[in-house]
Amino acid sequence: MKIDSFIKESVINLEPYTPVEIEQDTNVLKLDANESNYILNKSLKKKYADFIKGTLINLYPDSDNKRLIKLLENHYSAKSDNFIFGNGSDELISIILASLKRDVIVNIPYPTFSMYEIIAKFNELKVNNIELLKDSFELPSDILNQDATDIACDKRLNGYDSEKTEKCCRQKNIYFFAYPNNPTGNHFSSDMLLNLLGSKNNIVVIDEAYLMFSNKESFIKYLNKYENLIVLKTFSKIGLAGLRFGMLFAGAQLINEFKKIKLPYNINSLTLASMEFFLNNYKFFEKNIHKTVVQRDKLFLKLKKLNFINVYKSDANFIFFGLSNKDIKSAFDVFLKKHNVAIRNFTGLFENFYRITVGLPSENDKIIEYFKEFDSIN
């Protein structure tokens, strides 16, 4: 039997992505994911304990829980018509990208979150990778260009019609960026990403999964204005990755063509219990951010003493840098492999950086007595 006659070769073309391979068995510096490494005290954890117990596990999950919605409306400051529940953000981004037509272009900026364009391509979408500009990352002013579309239209209707005008009226666009940028650590320019917005051909998607670790306000409060503005919400860094819930936020009309393809009961019993207690318990996590602000400051100083890298400065719970020498890079991968540490490695143009995340203060101090090992010999 040929299994692949069956399957869409836009699915067979695919590269799935691949976490970093860890021994279960070895005491692995784990600083590669972007998880929080803070975990619940002695008494948060009993009180969870106590809380979740109750929960009925042989009912459908009440997704319509009117506690647990009345604590995401007061902690986003946002209507329960503007929001709907993923299983994580990478089910949001599945439900974006599977409600386009085939003739929306899918617009990513190149180094970015790679799930967007993964999950682009086995929607059969046209991808166009936005290279970001060296060493700054940030956003080519040309991208400002899509306002053209909006002009050329004008121009149709006042009588000036062409082939290249009629195409320019048609091309629709949706563009994904995460605020700030994973794995670069940046923000791009605001006011780039709210002229896009102006324009009518465009959908822009602004992922705030690392907002938290930064003083940027959320894209929650411009809803009311731009109709074509999706934001995506995440717990999962902050100590909430193993839940897998994730929010996506928009307008009515967005919101309510989403709700025809998410699935029932998307999310589980567990997680919606989980989250009530989480959010009636936050201040445990906005200490815990604070601290991870703090220590990423101080890694980041300490990163920036070495030789053998180029570091740069991010608003996010990760650092990215990279080897000021590619001729190390075998042996930089060697000697992290040696030491057991775990951080995120790239490909194509990207593969001589990497991404670590800021782990606990013993954590951090160990990655850096290991790279200042690393930086004397080399």
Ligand SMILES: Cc1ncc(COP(=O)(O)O)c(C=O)c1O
Contents of the next structure:
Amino acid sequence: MKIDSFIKESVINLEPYTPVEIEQDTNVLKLDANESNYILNKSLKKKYADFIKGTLINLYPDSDNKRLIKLLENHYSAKSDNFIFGNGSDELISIILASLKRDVIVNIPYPTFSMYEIIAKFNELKVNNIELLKDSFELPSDILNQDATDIACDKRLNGYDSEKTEKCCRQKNIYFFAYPNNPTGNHFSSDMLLNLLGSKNNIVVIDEAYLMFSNKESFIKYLNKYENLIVLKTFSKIGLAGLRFGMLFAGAQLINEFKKIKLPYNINSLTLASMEFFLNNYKFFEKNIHKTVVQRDKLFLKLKKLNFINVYKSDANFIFFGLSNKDIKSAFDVFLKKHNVAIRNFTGLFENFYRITVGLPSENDKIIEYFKEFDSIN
Ligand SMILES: Cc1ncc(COP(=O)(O)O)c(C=O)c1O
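I would like to compare: after the form predicted on its own, may I see the structure of the form predicted in complex with the named molecule?
Up next: the whole complex, starting with the chain shown before.
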């Protein structure tokens, strides 16, 4: 049997998303996936267990649970007509991309969160990588002049090439921006993002997975103004990655379309009950977010003192850095392995770059101790 003949070429050609390999039962310093390493304290754990033990797992989950909806409306100052839930925001990215016509171009910064491109590709959509500016990792200013926007079309009208103008005015685009960006840790200019939202040819997705670690405001406040805006949220980065709960916010028209392809019961009953419990106990997470931000800034200053890396300022719960000398890459990789340190590395143009999640104070101290050792021998 030739399985290949059944499978879409767009799937066959794909490289799967590969989490950093971690051997079970080793004492790994796990700082690769931007999770939170703060765990529930004893009393909260007990209250949590008491709360969820009444969950009726014999029934299908009830995503319309009024108490949960109210809590989320308050948490995000948004109306329930403007949001849907996803099994992590990954599922919501998948729903967005599955709904698009084949001729919509998927524009994503390079580098950014890899799932945008992976999911776009298996949906047979064309991907346009927008290379970020060197070192600042800002969007290039000519992003607004790309063929695809109608701002560019206006400009072309003056130059005059009627055929091209026609074509580019019809070109539809979707943009995905992680805000702050993963892995670079910076925010893109909100003016630029609003400019893109000003075009009827664009849908703009603002993925706020890490916004709680920064002092920038959410784009949720623009939902009433822009019907082409989508905002993504997740609870994965504050200590609830295992529950898989993400949210998509948009105007009524987009929500209505996404609801048609969202699988029924996509969020399981235990996750729904857990979310209700944790939103009622959100102070615990607020404290940990604050601790993470303090730790991030300390870690940044310490990393900056090392010679073997160039470190970039971050508004998220991770820090991006590059090796000052690419020849030490294999020695550094061996060193990380020897010390059981799991951090994210990259390929392509960024193969000498790494992203480290901000850990607990003791984990960050260990990292600095190890990195200082490597610095002294390189
Ligand atoms: C920018 C960004 N968006 C979305 C996600 C996925 O989040 P979730 O766990 O909610 O699927 C990640 C995870 O790393 C991310 O970095």
